[in-house]
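One chain comes next, on its own, written as structure tokens: the form predicted alone.
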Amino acid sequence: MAKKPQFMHFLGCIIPHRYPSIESAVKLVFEDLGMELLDMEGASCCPAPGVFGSFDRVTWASVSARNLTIAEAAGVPITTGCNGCFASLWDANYELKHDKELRKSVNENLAEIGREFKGTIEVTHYVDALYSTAGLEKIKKHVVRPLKGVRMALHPGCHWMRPKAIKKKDDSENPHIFRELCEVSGAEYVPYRDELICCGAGGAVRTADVKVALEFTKQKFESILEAGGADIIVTPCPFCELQLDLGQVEIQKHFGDEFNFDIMHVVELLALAFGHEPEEFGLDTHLQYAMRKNQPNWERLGIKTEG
């Protein structure tokens, strides 16, 4: 028998403190296609790469790459369901590849703990490793509640496949990987015209101002309804699902404008199109719910569940 796909499974920090739904869909999506995730022991902040890079590199890269030795002592490469971790472990893992001093001055840091970066491994987001290593064929087969007759926005993000020229993850101009991945689930993709820009939340702008960091989700609120309206938003990343998902309550009690879109990881999307019932990995946990004491309505999204 064959053995299974394995990675170091790289959870971050909004997952297991806001989406602890993400978690659980991965889990089951993952052992659905035959596929293992490896708890990640002793696994640190990515550090976020944006923020926590730009003020000093050696420090950022050596955190990074503490978390890359853990993988590489097992061999088996990493994956994360979020964008701005995967950027940092991808960036730190192809910088500390190329450029011999840093890796010097990240080794010496590391010295001290008894650990070294060697380079040995890979880092991938849950979209490569669905997309690559299971592959759209094997998901189809296990689709067995195809979303029909729901309507999807999508949001990459940014940090999955920029900067394009070293990553080479998809065009992030005309970006088709995500898409056809979502489309597998049987819902309707809704192109429109701010699908590529930020959420938002990145680069620290929701610390520093949440209302500007609004005004973006906004924008993509309203470019969405321009063109015809979705049941749905997908993303690839925790930390945009928050700013979609948060942000509607949000919006509406800074600017007075109310949205219903239900907010969902691909791989909560992949769960519920897996036949997986919504209260069986928390989708019905999100944010805008709780707050507006409202449960989402799964028979306007035509799912029908067992409770």
Given for the second form:
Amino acid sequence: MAKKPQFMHFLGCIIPHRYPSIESAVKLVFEDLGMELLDMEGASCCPAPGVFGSFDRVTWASVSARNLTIAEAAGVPITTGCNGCFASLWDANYELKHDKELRKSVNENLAEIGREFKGTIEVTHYVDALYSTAGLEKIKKHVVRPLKGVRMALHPGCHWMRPKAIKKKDDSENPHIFRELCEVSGAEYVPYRDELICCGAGGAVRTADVKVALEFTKQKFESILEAGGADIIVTPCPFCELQLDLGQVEIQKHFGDEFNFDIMHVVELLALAFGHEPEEFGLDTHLQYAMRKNQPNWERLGIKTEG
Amino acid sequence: MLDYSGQVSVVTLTSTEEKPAVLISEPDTEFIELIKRTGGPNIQSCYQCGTCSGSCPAGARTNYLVRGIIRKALLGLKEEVISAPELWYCTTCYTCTDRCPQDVKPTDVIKAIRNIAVQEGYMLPPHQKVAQKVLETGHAVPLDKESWQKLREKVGLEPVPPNASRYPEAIEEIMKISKKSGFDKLVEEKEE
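The structure above corresponds to the form predicted alone; please provide the structure of the form predicted in complex with its partner chain.
Full assembly next; the chain just shown is listed first.
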């Protein structure tokens, strides 16, 4: 039998510290698909590309490269469930392989801690591991609870597929990979005008001016309603998930508009479709439910749970 | 609107009646070279078509204007460019980069200009705090409350994940990198 595909699991900050249901869900889904996630001990913040990358490129690349060296030592590719972490690690890996001067500066910094960037591993996103390593055919076989009748809007986010000329993942003006992956769940894809605009959180904007960040989010929500509405919004990124999920509470506070979407990371969506119960990974622990003291709309999701 | 002092003002005036026009007399040509070296090598390919600003979701709701910033930079208006807080409204979505017909990579140019602004002491107070969190905890969003550990346990995970939250030596390593690169000084709280 072929060896199980292995990945060094880069957690980042938001998944393990704010949305741990994603961490639980990915473990269930990857195990079901026969893919192994290895702990990446002592990995730090990626560090946030739009934040740290905006402050000091060399320090950003050095901290990111430190994370890369952990996977290089194991000789195993990285996978991460965050568009931001993916951008930081993938971009740093790419830039350090192509920019000799940057690589020299970074390796001088890393020499301080006895490390060296070698450029020997690849960085992937959960979406890559699912779509390219496992494959849609295999994933389809695991769907035992198709989410029939659930209206699903998508928020692919930015940094997995952009900038398209160097990432070469998908056509960022007309992407299909994330949609195909989500549609395997059996939910009904709802296209809307502003599907491809940013959630508003990135680039240190949420930190700088949360109201402006929320205006992006609100525009997306309104665009979904114009398209006939959706029950869930699915994203491959926990920072987008936070912005779309907790953002509903914040939008209500700042602008008075009430929206009620259940937000899911693609691995949470697949965990449900694979027949896992929501309490196995804690779907109801998303921050909007804690703040609003409510629960996911189980009836709308077609999932009845006790109590 | 954003303000480097940490104050929030509501004024966004652009007309010369309200704010005098900038005199373009002593361009800082070194500024262009600095941007090119700092991560925006293609800035001089810009022919001002405006595709970037036309595609920009931040520009649609704020006074952030990518095309204007790039033009100002090319005119050598360094201080004007790095002191304008709207520089920090770019969410780095890369839509402009994907559409730019001249491969200027406007997002990279903006990030390079931000690097120069930070180097010259223009950093928003909340950004300084985030940078300090990374140096202190290893994470921009740290596991800083017991309730976050409880949340992890509730979803069936160990209370502390196997990242820098569990390994203090990782934080030490990041501190050493920042000391070497001078980043620790850059994000220190400035005495008023």
